[in-house]
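Given next, in structure tokens, is a single chain: the form predicted on its own.
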Amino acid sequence: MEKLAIDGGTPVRTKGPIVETDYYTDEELESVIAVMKSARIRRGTVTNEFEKTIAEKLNVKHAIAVTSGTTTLHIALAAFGIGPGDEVIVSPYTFVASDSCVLEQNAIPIFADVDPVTLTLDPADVERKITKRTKAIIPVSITGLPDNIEPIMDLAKKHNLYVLEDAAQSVGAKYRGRYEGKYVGTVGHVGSFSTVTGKILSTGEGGFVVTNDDDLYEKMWGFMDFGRKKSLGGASKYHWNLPITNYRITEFQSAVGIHQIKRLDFLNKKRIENAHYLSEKLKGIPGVTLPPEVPYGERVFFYYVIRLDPEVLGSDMLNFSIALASEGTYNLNYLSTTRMMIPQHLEPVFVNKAGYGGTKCPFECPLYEGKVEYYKGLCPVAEKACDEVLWLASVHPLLEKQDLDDIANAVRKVALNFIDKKEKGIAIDYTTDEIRAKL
């Protein structure tokens, strides 16, 4: 057996780190050229034709071009008039934006757990969670998987909920079944996405959503721009009936986003693409479960996850990433961003009630009627999700065969030689001090 880098053996990669980034043409450099020249840069007849593009596309009625997927969560349940009091019921295995979108609102999020092999909410687990204080529920398609969307779109219709789907990993996938062929995000009352960089589109930061509802549409443009009302055009800058927020993009993002929703369906095809590659490299490995797929629906591919098995490798997934890091396969700097997920009900702004202004509202509320506490073990699932999935690499458009491979060697090498150890009763611990500190 080929003895690990991290053991002094020869690295699968010697050629450089396999480095992420987004995939960008000569269109979208002579676009944005074309907004310079045209001395209009904020929000304009560009980022109208980029909402056009994007309705079309996801065949919706409407669309509103934002900052970021953040601030299309934010401006949702805005619209939705969740306020203090209320709960919403939110994924703990997500990023944050997805759960403390609600604080925005005074509002409490309320973690239900998710399903043992999508990652996405737990419909059953839902159903638990609500109380007569829940207004709405935020699933989250992971990594590209969609969610199990109807029975989440019949609690909501039995309770009188609101849906607003996360979709910031999954622009392009689909649903099957009762909802045959539309895109996720186009189901429930307002879809979320993402277009920050590393995203399946990108426009470096951005986001937009969509739905088909005219009053709730009418409602996010407000929050989006100032409060003004959309219907009452030019003059509605004097009619201040919202809160004043300031969301707005620039005609260069959009500019950009345009041509990637066009270019959409060859972007997702090549991650599509890759992705299955990867998995026919690496079926049959021992303590290896690659991606899933779902009868549901038409998953996508924003990043490539792996679940480990630490009883049959006889390590932990931080000992594996240090070594694949070694095989120059993982950059080590990931541990200390969203590769390596925490618990979204352990992250400290829940778990002590961080609210705003030094205070515990809304947790602490004289409006809230409830109580809430956020623990290990409160969504059991979805902790040990944390401790094995490995958010093991992108698959964008620009990856070459060759790092296909280099990343599928180095996951078979270091999962054969972790299994070899353990056989032999050779304790795995390649972690420090330094390393531990980016977790």
Ligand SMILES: Cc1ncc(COP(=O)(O)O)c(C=O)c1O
Given for the second form:
Amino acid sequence: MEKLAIDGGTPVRTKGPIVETDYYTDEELESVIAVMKSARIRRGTVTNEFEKTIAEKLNVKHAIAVTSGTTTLHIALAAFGIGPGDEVIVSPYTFVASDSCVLEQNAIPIFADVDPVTLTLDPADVERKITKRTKAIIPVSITGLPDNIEPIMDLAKKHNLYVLEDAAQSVGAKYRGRYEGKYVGTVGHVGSFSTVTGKILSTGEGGFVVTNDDDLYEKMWGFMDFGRKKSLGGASKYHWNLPITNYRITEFQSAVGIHQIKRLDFLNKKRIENAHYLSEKLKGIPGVTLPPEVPYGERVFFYYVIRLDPEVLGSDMLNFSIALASEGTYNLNYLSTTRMMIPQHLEPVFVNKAGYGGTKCPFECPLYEGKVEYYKGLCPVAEKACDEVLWLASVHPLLEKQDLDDIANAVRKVALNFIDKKEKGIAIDYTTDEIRAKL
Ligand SMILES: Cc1ncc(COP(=O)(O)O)c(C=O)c1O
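Show the other one: the form predicted together with the ligand, since we just had the form predicted on its own.
Zooming out: every chain and molecule, the one shown earlier first.
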């Protein structure tokens, strides 16, 4: 057996770890130059065109381009009228933005557990968490996998709740069944997307919401632009009919976004091909489970994630990623980001109920009639997933076959070495204080 690089062997790859990269062409470049030459950089006709392109592609009535996939979530909750005392059901297996948006409206995130295979909200647990204070559900189609949306929409209808689909990682994925052919993010009352660097579509920073509801559209628009009314134009006076802010995107980002949206199918095709290639190369490795497909939708791939079985491999995910990093394919700097998830309900803000202005508001607030605690054991399925699911690599279109081969070879080498060590009773501990400090 080939010796691991971390044990003094030769690394699989020496030309540097594989990193996320955006895919742009000369078209993006030229359109950015055109914006610069026009000297009209603030939100205007290019952004209107971007929104039209999004709405046409995703087959929805309205789209609004916003500063990020975080502020998109905020304008949606604001438009729903979510406020103090309200509860919103959220996923614990996601990026912080999917639940912190609830706090932005002084409401309470209530975590429901996820399905152990898909890592998207488990409708049965969502149902258990509904109270008379619940106002909305935020399903997250994590890594590009469609949510189990039908039972969630049924629950929403039964209990009169809004559904905000956080589709930041899954633009282009589609549903099957009752919503056959509809894009993920277009079935709930509002769908939210991110175009931050590294996502399937990139404008550097940015995001957009989509909806078929005229009223929600007007409200989101107003919240995004100082309470203005879209119908009265960008220079109209402010209308303070709800607390508002400024989440306007620039024409630069929209100019890039137009080309990105037009290229969406191509970008996803490349990502799916890369993911399938990896799956082919990785199949059959003991202790390593490959990304799932689901019967209720057609997935895309933002990230390629694998599940590691600590029993079979004789060690945990942290040691596995340190060994992978030594093989030259995994960037250890990713440890501190979403690449190694922390269940959201165990973030200090929740465990400590750290609220605004040094208070425990909104968690403990006279307007909140419920009682909420966040603790280990609240969402056991998500907690276990956070220990075992490794965000192995972005599968962006610019990856070459050699990159994919290197990733697969490194995973196979580390897994087989770990199993060998386990059989021989050799303990594995590559962690250091410096590495733990990154977590
Ligand atoms: C699931 C999810 N929701 C929301 C966001 C927030 O998007 P942004 O970084 O554009 O604010 C991200 C990613 O960054 C995400 O992965």
